[in-house]
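The chain below stands alone and is given as structure tokens, in the form predicted on its own.
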Amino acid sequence: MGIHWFRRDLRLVGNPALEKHLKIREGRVLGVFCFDKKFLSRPDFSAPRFYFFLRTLEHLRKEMRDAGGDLLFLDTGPEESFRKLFAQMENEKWGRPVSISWNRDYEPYARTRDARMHEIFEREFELTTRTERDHLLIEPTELTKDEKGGTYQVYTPFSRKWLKLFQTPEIENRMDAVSRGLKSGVPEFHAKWPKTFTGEDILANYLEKTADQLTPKFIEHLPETGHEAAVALLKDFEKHHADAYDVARDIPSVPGTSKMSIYLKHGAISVPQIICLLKLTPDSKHLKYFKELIWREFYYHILYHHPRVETEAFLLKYESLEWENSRKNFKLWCEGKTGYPIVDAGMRQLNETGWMHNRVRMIVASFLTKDLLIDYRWGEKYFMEKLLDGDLAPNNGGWQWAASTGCDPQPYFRIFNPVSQSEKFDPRGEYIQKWVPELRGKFTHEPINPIVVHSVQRDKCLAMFKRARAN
């Protein structure tokens, strides 16, 4: 018998490590998920995102039970959880598993955790461990600049190399395997946890506690969870919006984006599966969308090779930036009360729904860092606290891009003007009037009682960067 350790791969269809493990054990594989207190106590913990994650786990457990399997929840970190679980299995004479599988993760904390657990599983418990690549198509160790292992720090050459590798036989074989996994559907299981192992419904307790932190309206408007919901949303995007993506993706008043990031975060769908389902290729008519998926992989490669970006600027010369860090202005930014209509609309959308349009994310990030002169890490953390799709690598990469502190950044002297951005991407104010109701009937792109003057702050920002560059 084997165990599959679920983490950020919350689906049964096309789950590489699970699929291979099931085949080897002839369906006798059980699922385990550990609620790691170290993860839940992170300073950027998000109740909205955690609730969506819990609902996804709930969906996954039902799927597993319907398919003849089961998913057990353990309420401690993996080291303590698995030691207790294996002891209970032996005490109840159920026997210890002979193998354990999981899909790889690339965040700094996850890599340290997995290395430790790999050692424990193999040396202490003598289990066969099986790990697979999942939510990235090309792993960070597979894409280098040269034979010496140099890594890319600029997106364009990275994407060229990525697309070149995409057309190699090895990656084509991977994509064939992804296609087969999608076509085979939900696998069959031939093992369930005995009732003596299930005990208290840990998942139900977390759902109840987390729901108490959210408004009924927020919960009511949450997207559907699970792999089927992700695929249905992707197919709707393909049918109605993909052909106009190149332009519509920048218009916040229309449904021009796929919103797959919400499902990618928890592994209800993977980047390789999206590529396969949309039949994306280097000469695809949807190349722009394809390249956005490659951006996601780029940021994961950056985080893997430069884990310090989790806490510090990629461009170290900008660690000396003299941020003003006004707590009063930060609070007004968070609340959507800056006086700049497009900025306030974006922040209110975020606070009410756990989502913000990507173009608006860039606008509000530029405003925080280059108009309010507030450290990008404050905004990065706030996004992680609110976003349903809050994901360390792309969130950090996006914020450092906007703040001009990251790899391949927006040049520091290019500073978004929130008024011209509003005029260009929300010309009739449809997005603004939806989220800033006090402007309905008297819409304007111009700021109303603004907390700062853009032209003044722009000059201060340029001076701040020039001082840092001179050091």
Ligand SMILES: Cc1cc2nc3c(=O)[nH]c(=O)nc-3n(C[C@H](O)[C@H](O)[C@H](O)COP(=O)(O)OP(=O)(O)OC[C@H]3O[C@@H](n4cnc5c(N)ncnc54)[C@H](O)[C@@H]3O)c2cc1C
The other form holds:
Amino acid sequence: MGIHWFRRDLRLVGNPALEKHLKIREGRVLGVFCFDKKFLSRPDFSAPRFYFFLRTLEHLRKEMRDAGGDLLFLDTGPEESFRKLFAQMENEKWGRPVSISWNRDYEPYARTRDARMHEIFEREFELTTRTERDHLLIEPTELTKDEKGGTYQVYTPFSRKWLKLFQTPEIENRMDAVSRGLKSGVPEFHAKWPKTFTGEDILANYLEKTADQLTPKFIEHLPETGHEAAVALLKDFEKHHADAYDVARDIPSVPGTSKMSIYLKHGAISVPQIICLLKLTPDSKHLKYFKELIWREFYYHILYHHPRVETEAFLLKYESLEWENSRKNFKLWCEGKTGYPIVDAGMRQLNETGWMHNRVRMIVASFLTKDLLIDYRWGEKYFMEKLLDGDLAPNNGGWQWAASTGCDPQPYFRIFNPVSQSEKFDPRGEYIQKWVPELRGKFTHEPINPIVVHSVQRDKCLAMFKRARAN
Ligand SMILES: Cc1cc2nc3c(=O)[nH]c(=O)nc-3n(C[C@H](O)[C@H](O)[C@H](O)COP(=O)(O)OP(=O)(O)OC[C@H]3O[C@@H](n4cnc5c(N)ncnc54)[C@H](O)[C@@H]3O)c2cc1C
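Previous: the form predicted on its own; requested now: the form predicted together with the ligand:
Full complex below, order starting with the chain above.
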């Protein structure tokens, strides 16, 4: 008997560690998901994202049961939960499992947890552990600048090397396996938890408690969960939007992007699966889209090799930036009440739906850091609290890019003018009017009762950066 420990790989189709494990155990693999209170009490915890995650788990359990398998929920953190589970299995003469599998995670917290659990499983319980790559096509340890293991800090050479590796036989084989996994669909399971092992209430309780923190309207408009929903959305993107992506991806009023980030975050689909389904190659017409997926891999590599970016500016000289950090202005930014129509539209879209268009994410992040002179970490945390796709590596990367503190960032002296950004990317004000109802029929790109004056703040920002650079 084997156990697959689900974490953020919430799908059955083409799940690498699960697939291999099922083959070895001839279908006798049971699923476990373990809630972790330490994770749930993180300051960037998000009720909307957690709710979407719970619904995805609910979907996964149904799919597993339909395929002859089962998913058990545990609730006391992995260490205590697995100890109790194995003790119960032995007490009930069910016997200890012989192997446990999971897909690797690259966030600092998860890496520490997994190293500890690996030790416990192997040393204390003598289980064989099997781990696989899933979230990234090319893992951080596989792509280095040179033979000494140097790492890239600039996206363009990173993406060049990434695309070169993509065409090697090793990765081609990997992609063939992904293609086979997609074709073979949901695998068969030949094991169920006995009735005495129940975690039924755990999921239901979390769902109920989390739903209480959300509005019925928010819940009603949540995207569909699960792998099939992700694939259907991707197919729709391929049919209707992919050809125009290079231009439409910057226009927030049109549905020009794939919305895959929400599914990638929870592992309902993986980057290799998207590459396979869209037949992306370095010569394909969808190269721009392909390169966005490589940005995601880039930020994961940066976080893996420089875990300090979770709390510190990548460019350490900018740790001394003298942010103004006005609480009053931060609150107005969060509420979408800055007086700058495009900024307010973006923040209101985020608050109402848990999503914001990429171009607008760049505009509001630039506005918070370079117009309001507020520490990017405040905005990064607020995004994590609200975004359904909130994901440490790309969120930190996006914020540090906009604030000019990151690796390969926007140069510090490039400061978005919110009015010209609005004129360029929402010329007819369709996006603004959708999210700022008081401007319907009388929209403008110009600020109305703005909380700060862009030209004044721009000069202050340049001076703030120059002081930090001179230190
Ligand atoms: C300040 C800021 C914060 C961000 N926070 C997050 C976050 O928490 N989670 C997250 O997934 N993305 C984040 N991004 C990146 C980007 O905005 C989203 O990935 C994108 O908007 C998701 O929409 P989509 O799936 O329709 O993208 P598409 O345009 O369809 O792109 C396809 C996929 O490529 C990847 N991708 C696209 N753009 C980027 C990018 N700039 N950086 C890294 N990967 C990218 C995503 O995985 C995305 O799903 C952030 C960007 C900024 C500027």
